[in-house]
Amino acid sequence: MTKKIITISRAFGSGGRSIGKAVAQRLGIPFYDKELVEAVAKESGFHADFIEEAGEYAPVNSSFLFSIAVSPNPMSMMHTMSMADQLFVYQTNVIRSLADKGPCVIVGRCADYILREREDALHVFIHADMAHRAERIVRLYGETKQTPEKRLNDKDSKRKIYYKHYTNRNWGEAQNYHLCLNSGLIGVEKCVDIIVDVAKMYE
């Protein structure tokens, strides 16, 4: 089975977005990160800034899993859901629609879980050690009042909560992905090479 859909999950500061974009360019297929936010905004009517922030960071007290458990059609219960849960439903629909359109690379937003039953999907998790990621975010985004380590821990913690909340799986756990790559150890370019090579193995 051709692996034409590639999802990239990543620890903050590991270079996952850059890797995903380079993979898409190498394969000549669409890349969805900011573009996914725009598509969800158009579909949902939510402001892009809200989607950007809330789209990967779930409120702890949301009732989404209960809503899904009691309803086979989440769209029918939209009026009872929190805005964050409504957003997840819209994101799910958009991600499935993009995958149905053809080959692409999708970054974040539980795409690996949403597309878990597709045999043509390759799911990748990018990570790196704290020191590597701390150096990278300071170099790319500059200094803030928070230490780099605090910024990394906060982002990672929120992503873990979001992922667990909407998937009931553990974020970053190897069994949820086909490939787990340490970008700090092997480098961004080598990560790109490996993902492209694996995707092409199934052509």
Contents of the next structure:
There are 2 protein chains.
Amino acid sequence: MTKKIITISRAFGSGGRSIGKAVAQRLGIPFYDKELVEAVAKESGFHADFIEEAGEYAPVNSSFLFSIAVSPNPMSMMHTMSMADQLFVYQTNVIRSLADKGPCVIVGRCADYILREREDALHVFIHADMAHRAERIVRLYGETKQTPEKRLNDKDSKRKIYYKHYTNRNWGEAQNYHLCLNSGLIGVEKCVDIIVDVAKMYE
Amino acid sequence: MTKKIITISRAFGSGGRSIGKAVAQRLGIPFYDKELVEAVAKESGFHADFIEEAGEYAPVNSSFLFSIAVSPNPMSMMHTMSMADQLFVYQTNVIRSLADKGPCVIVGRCADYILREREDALHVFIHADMAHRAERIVRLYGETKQTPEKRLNDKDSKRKIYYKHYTNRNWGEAQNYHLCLNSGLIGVEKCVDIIVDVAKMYE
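Mind giving me the form predicted together with a further copy of the same chain, seeing as the form predicted alone was just shown?
Up next: the whole complex, starting with the chain shown before.
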């Protein structure tokens, strides 16, 4: 079974996005990030900025999985859902149709869970220790009033809650991925090599 | 920083032990498994069979980390501990002294946690999906009255409880390891290649 679809889940500041982009370039396949946001914006009517932020960090209520589980057609109950839940349904549809289009790399947005049944998907999780991530976000995004450690802990905890809410899985659990890499130790370049190497095993 | 010590944590039936052994052979460094059990037996006086089983799966009480946390010298309170807790203290001492001796591969027994402060340690977690593990344990250990799935679930849940008790960490959380590999998808050979490759980056 060829691994055509690569999902990259990542801890904020771990370089997962850059790694995903480099993997897509090396494999000569599309990298969906901005394009995904635009597609969701087009389908949902939500503003790109809202999708960017709420697409992985939205505050959540506790009824989503139940409401989906009991509904034969989630789209039919959009009017009863919170904006965050509606956004998740739109994202799910967009991610599934992008994967159906052909080989690609998709970063974040629970794509690992949404595409968990696809045998042609390779699921990767990128993380790094606090020191590496703190140095990286300050270098890339600059200083803020908050310490980088506080910013990272806030992002991590929001993402954990969001992921648990929409997938009922624990974020960062190794068993949910084929490959988990500490980019702080292994380095971005080597992470790209390993992912491309494993993806190519299935050609 | 050279990565001299490699710890391999693994889900039962994932081939982690075989992978660890092959990595040690490829790197020409000792592989501690039986030797570790023998060293613990020698230091503790416990029987090897008890160490083999209880060393990763022992039923546990809920006071270990607290009792260690409040004690300047855990060895001094051995007489107040359960056999499982005593065994963990002996294992901890043996694993630390094996790591001090020089480069090696150590499989299981919370070595990833025990050696977490060592900058020269590479921590690896090996897992695989249920189907691959079930096929493997039946092939290696034969059939039993219990289904392989039941045997795997029992082992997993015991190991989770044991690991949480002695480390206060969640077993299989990617952030606790430098590399997590699904041996069912990647294959034992390729897992060995990746681990050796990453370990050699630091030579």
